[in-house]
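The chain that follows stands alone, in the form predicted on its own, written as structure tokens.
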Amino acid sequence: MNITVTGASGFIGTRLMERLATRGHSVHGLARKPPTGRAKQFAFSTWDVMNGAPPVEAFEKTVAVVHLAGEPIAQRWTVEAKRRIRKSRSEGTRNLVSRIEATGKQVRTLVSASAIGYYGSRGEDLLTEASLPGTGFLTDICVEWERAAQQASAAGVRVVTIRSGIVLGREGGALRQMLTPFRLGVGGRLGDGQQWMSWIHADDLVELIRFAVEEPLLSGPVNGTTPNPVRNADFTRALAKALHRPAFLPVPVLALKLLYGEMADVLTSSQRVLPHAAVAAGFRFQYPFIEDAFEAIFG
């Protein structure tokens, strides 16, 4: 099928384009900047999510859209940064949906990114797709983001929102930012380390998105996390072991707040999320355990 992918030159977008191509799909990417490296093999158009609807040529014969574009969350949350984060997701997704609606009945599926920030920090609670949203800036963003994507359903489009957890991969995501202190032997748990971390290997996330595109019975929110969340202390121990480094220096919460400001709350939040919808639909994780994921990444 013909598939259009936004955020196509990013960490997940690049991997997804290649995976979809191996399945025999024709893929057209949308990104703010021209791609580099292997991504050059695909058709690309330029699109800034905050500057109107994407170009018409990117939707020629498109029957499925994957929406990954948005301002990065992992940055200090200044007033301006929070404005960009909110606008890129709510307004950007509405801009995309307006283009999908303009194609008539041509586009049949929209798989849109979201995040487990939807649930807020919930301590020991087990969270599934049926759980209510939490509170806070990221929760508000995710609720608006998903609501904007769901508007496409009024045009008969099947909408899936992937609430991804912490994405692990060597080339990008949260892990890339963690590697330097751990390789220097100064990594460690955040705060008391008892908060739950819900994570997913990048290859599993790509495969879950591919599954959502191809599985016609799947719709609504889908948690993009493995069935085995871990406590932060266990996560950091497993990472240190994979890198053959110690992990005995805890990072004080105050230090995180000085470094990241309000965004530090995300790093210390506790989210014990289970992928009920994906498992019920028959999806199988290649890396269900944190040790397997780190072994695959670091070999």
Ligand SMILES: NC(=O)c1ccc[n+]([C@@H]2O[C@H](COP(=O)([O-])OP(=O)(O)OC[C@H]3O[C@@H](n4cnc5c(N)ncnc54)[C@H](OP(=O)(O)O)[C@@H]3O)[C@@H](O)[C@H]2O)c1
Second form
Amino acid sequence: MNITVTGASGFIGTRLMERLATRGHSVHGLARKPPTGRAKQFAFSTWDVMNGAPPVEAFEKTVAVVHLAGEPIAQRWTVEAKRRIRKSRSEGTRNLVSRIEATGKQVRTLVSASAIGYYGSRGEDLLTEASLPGTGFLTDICVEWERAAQQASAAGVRVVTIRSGIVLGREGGALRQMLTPFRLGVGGRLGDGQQWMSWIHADDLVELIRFAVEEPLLSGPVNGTTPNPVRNADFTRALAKALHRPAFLPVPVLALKLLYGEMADVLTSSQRVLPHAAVAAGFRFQYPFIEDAFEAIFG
Ligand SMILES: NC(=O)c1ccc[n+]([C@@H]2O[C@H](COP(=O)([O-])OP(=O)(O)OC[C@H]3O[C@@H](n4cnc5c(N)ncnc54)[C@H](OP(=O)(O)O)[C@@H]3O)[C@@H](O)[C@H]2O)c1
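I've shown you the form predicted on its own. Could you give me the structure of the form predicted together with the ligand?
Zooming out: every chain and molecule, the one shown earlier first.
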């Protein structure tokens, strides 16, 4: 299959391009900067999501598109940063869909990133794809992002939106940011540590995206989280154990707010998400438990 991947230079995009290639697919990446390392071997075009439709050369024989590009969410949410986060998801996805529509019926599948931010902070609630959206900035972003991607279904495209949880891998995402304090021995639970964290190993997420591209019966929202979410205190203990470091210093919520502003709410929010759609479709997780995921990452 010919597959075009946006956000090709990112944490997930780089791994995904390699995985799709090992399955025999031809991949064409899009981002503002070309990928580095092993992903350099793939066809690549530059595209800024905020600058109109992506170049037609990246869609010559494309039958499936994976859309990952977007302004990083884990940063201090200044007014300008929030504008970029929102615009890159809503307008960026609309720009992509306009190119997909222009290919006639050539593109059959769009797998677009979304996030469990869709659900907002929901305490002890068990959340599935059927749960209603929550409230807050990230919910609004995810609702607009998914709506923009779903527009492609009007052109006969099968659309899957992957609501990823916290993606665990050494070279990017939340874990990379957590490592420094833990290595210095000052890592600890956030606030009271009772909030639920819904996570996924990067290899499982890449495999789930691959599955969504290849599985013709899957469509609509799909939670990209393992079947075993954990409380922040348990996540912290498992990480400290894997790193052979202590984790007895809780990080006060006030310190998080001073450091990250409004974004701190994401770190203390509680989301207990279950991957109903993926499991129902027959997807098998390689790392369903947090201890095994950390062992694979640091072992
Ligand atoms: N990692 C997670 O834990 C997680 C969780 C939930 C959802 N997600 C979502 O999954 C997607 C991929 O995540 P990731 O961790 O791989 O993110 P990442 O490492 O930050 O990569 C983002 C990608 O988007 C590209 N990009 C950023 N701004 C762009 C723009 N204006 N125009 C074109 N490309 C742009 C970046 O490349 P250039 O800078 O070269 O353009 C990069 O390739 C993101 O949309 C993210 O929000 C991630």
